[in-house]
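The form predicted on its own is given below as one chain in structure tokens.
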Amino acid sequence: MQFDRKLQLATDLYQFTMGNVYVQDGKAKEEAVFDVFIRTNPFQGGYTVAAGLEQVIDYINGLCFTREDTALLKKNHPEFSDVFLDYLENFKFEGEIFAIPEGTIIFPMEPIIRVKAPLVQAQIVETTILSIINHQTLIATKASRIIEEAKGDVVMEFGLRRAHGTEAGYYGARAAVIGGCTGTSVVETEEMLERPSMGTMSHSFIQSYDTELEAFEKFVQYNPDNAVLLVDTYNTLSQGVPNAIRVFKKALADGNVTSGYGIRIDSGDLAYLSTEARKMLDEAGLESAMIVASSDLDEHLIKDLKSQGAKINSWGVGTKLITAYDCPSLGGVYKLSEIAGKPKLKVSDDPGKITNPGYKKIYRIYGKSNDMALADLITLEDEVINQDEPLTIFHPVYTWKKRNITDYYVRELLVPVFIKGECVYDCPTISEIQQHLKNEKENLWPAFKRMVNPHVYHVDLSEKLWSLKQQLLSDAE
């Protein structure tokens, strides 16, 4: 049986269960503030890349509930009151959303998105916002790490067939390009990403012909601008590369191939095979032929292959990128920080799960002399930093660890996205987001970008916010 998806119902039941109570108990219009944040960087890394905001905007703009939706809810959940279902039928987001722009480097505990809206509205949007942000931020971060280790080589996202469904592959491809990938194999993304999809050939294409040589000849004949030949179907060095050389030399002589040609290796000892293949190609006068590698690549393997001197200049990365293989969940959370003007925090025996209260914003502090990021400071919304005066920051737990900063400037990270329910944000293009991330990484010290044991970036609380948190903790005892 075919079921049409209802994205407005793609949420957790408890959002509606709580909303049903709020509406009947007179709390629906209480103004609430929620923060989306992460508690740790993924992949044991030193930073995270914000992504997914454009899809959050699309979701909020289109969010509504039809009579068919409420009838379905009533059928399956008779405990839902008519007054609550009527509320849903007239639902329109009326609040505000501030967010950190996509492509910005972020760190644990600082709000990626800040929602301020009537309580029921702020609650209903939680699950979908988290689903979007958690997924794309995770994949963008993984891609950024891979790009970092590729050291300027082309990286292509090839993971759709291993993604957790085609929707995850579609938006994962978007996030991968934000993270720095040149392109993706996903044809569906071409309009969204404003760039053509990328790809070569499969082993089955070669096997469908009587000989590998014939397969290569036919492929180059019909794909002169994408003449990348997969050379490991039978024997990479004794058959694949020699056959590719033969086809390339003839095509070049006939003027059928001018640029963008090369080989792809998808199995075996990539360091050894690429080195030997490079020698063979160069000896044949094909110095401009590229060598593309695939085969379960990630940042760790790419770094290792480069350290071995592999002659690879283009990387097709699939499974371990699109599934975030070594960290399959970002773990971003959506926590209440204020209700009806009263700051709130969640108390826990685990210090890392104690939230920061109040209506907050984030300053990033840069050194004037080099434009490098020094630290982030989370403050209450009404706080202003006087950049003409020295700034003292301190560790939010080990408060004796202090740092005096002079000769600096600051940038607020949260920007307005929705005001009074109306979108006020112009989404940048994917290329602009990708460039923004490049700029962000240039302003981040190498110690924070290390793949293993990165230095911990400082995210501190203002004295006013820290004092508020301590008072609320004391009151909770």
Given for the second form:
2 protein chains.
Amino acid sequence: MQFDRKLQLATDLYQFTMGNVYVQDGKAKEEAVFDVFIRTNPFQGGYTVAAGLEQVIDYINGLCFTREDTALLKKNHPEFSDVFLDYLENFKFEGEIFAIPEGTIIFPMEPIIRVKAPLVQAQIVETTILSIINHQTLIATKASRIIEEAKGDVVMEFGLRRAHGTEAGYYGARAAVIGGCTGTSVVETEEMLERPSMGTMSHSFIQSYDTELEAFEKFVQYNPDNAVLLVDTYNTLSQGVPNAIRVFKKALADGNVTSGYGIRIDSGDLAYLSTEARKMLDEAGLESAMIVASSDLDEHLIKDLKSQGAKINSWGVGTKLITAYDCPSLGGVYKLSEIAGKPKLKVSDDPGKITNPGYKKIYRIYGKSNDMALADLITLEDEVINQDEPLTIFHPVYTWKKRNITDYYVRELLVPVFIKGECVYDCPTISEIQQHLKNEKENLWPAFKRMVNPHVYHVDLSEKLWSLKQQLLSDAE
Amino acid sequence: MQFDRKLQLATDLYQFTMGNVYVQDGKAKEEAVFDVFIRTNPFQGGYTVAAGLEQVIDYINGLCFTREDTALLKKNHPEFSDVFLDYLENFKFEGEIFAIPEGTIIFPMEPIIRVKAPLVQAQIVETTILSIINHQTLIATKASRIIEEAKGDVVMEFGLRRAHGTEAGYYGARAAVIGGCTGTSVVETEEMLERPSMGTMSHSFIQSYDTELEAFEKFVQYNPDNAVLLVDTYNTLSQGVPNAIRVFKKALADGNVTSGYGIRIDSGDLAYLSTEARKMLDEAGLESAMIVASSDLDEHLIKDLKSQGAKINSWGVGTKLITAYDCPSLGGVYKLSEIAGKPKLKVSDDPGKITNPGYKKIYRIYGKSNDMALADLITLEDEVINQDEPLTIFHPVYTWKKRNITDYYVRELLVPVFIKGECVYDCPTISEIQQHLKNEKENLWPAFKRMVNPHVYHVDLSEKLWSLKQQLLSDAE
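We have the form predicted on its own; now please give the form predicted in complex with another copy of the chain.
After this comes the whole thing, all chains and molecules, with the earlier chain placed first.
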């Protein structure tokens, strides 16, 4: 179910405008290094979940320009020279890409993807990479936050109708599963996510029958293994739940319901309705009936409902997850850090917008005794940490803030994905990525994962990188 | 550049789950009517702009299920009967669809799309239609609000890197142009939107040269007709603008810049920087140099900058438009209004969520003297307004609020799109849709278009429809 869609023109015009200058100006082959990174965690959270790499790989692998493409560019943009259009027709990505695997916890200023390639090639892939990574990383992070508050309950992604179009629903569902959702309602994802899609019925199903009772009976008859009945079409407690109980008792007695039965509440006061419904179900001997809730849920509402004692086993999350409603954009950027061997940084009046120069990598430092992540250290590519010696790291702004670390080990976060234009990376399955995130979160202290005012995880620069940055900042003045 | 992607599985599983019951229960052919409508205008605004119909038409025209699709469904969902899977393999949409044309101003509770089809068919198209319409209608409305505050300036859509994936960027750009944007940076849209994409350079272009001056010279050399220089890489006023002036003066003297030259400011205090830059450009005799601004712009910031006297000719709008940042989801729903000839409504404790029953249409009432829209009236399909007689309309809740209208004419908003499964609608071009919205907005009083606390446009029900609704509400008690 991979899409046939080619993404070579799913980019900003200025990539070609710049490429046209570079090719004519003899700069096409200058080697450039660009970093993809975020400046802040979304949702005022303490961490971010990397996602989207597999689609970036598909994009790079398929990246080429047809004669139809160049004819279109020539027609609409007379400034594009024939030598540039020829360049595009013979385009093949020849560079190197390192990336942080999907499902890894990441933090601001860390290169999620590092591209080293001839300048035109490295420039042309900017927008498409950002569009893919910004979207999936955002939704995976939102899902992870929701999963955190669901405390082990099943969470299902139900938001396609409110997604920013059907593709956003498709890849949004992928990111939601990476973030920890059990599944999604999006049928189209079944091959990609290697799991059946999920869902039961809408209000129109109930309304299409003369009575709610008849609708329930018919539904259970044809869905004995997944008999979740929507109980809020007319009146949840006076009609919906009693009708569901009546149907379940008969179906259980007749052996027509085997497993996976219950009710779904889609409106009203979920705390009150779920506790009352739970009582009614239990009193009828239906302790194994599950209660599914849906209705504009997010991590805040789930936490709130749980604190009120709501009796909900399973959560269907829609709009707030698939649109990342409270922070619908991730500000991932793609910044030049080296050109023709010269490290570069972007200066700015806003210190938070100054970039880190050079060809870099990231070490995550773990405590040996408990495998918990202690801090991350961004270094230049040629730096090696001697794990047998204590490590002193310092805050990149408040440099007197130092930490001396002993009994640790390190892991490099960036792994090779493309070498000389060839993909060298085997994409893990979705279940493996989901499990990887689970492991990552277990190795992260709760203080970084809490919903409000999380502790700030330390991402420091090596002394060598820090000195290079200071030097370039001085030179720029 | 139409995508090859098939959308038949870009839907929620429950559409098939319900279809499986309907087919086995002999209900597949019951004729159902569903309405797509919103319950509130997004962005706390006074109106909404319909968009996305062309993609809905493409979807319906291509809607069929392959053996591969049914094999996948059978494998993952053993509850799906062979008779249902056969039904899917022979699926052809045979229904009727009426819709409000794209670029039309719409209001809450009005059917934007009305589907009348055999129950399974009408049900199966729900999610995909909503996903398309909710997305494009949202972005078109946001764009229209931004255009309103730009007061005739050029507005360009630059948000692809922050869109929810590349398809959201593609169709988001379409919606942005419908809403009034002059163009977009997304190259892929050039055929669809019948216009060249737009853009100039990024900071990395400047950084890839040893000096800003050299970068500017090279850019102008190869882009004589579109020489817009990004001036904020180092220091906007002390370096960027002076360098741009130096390059423009030489290029103008040499005849190397012909038209369309200027500067772009992408950070900092746009009010201050643009007024200072304007002075510097004017003093250098470059009155025709344009100033383009970009940097997290939306309608509020544009209005604010204008009120401060910012000297900006052209606005590049990104994140806030393409994600509809302050309201990233449109709550369009798809509700059953009639089944097998029987009108239906959805009751709810929340009066705003009660639906309008029956097979309906919408009249927009205009004043004869000035062509301004006075109110909309939702009626049953068989109702005709005699335009020679005065018309009395009343508020659907506060029924004593009556208006007696004379000297008016009416327009029906819903037009036929599919009849007996065949498309009978010629989609207008994007420029025609953009012009249609412009006309629509000219016929809408400013009170409904203002950004904050807009006046509420009257959408009333005919007496016959109102009575039917009251009757069904009484019956439901």
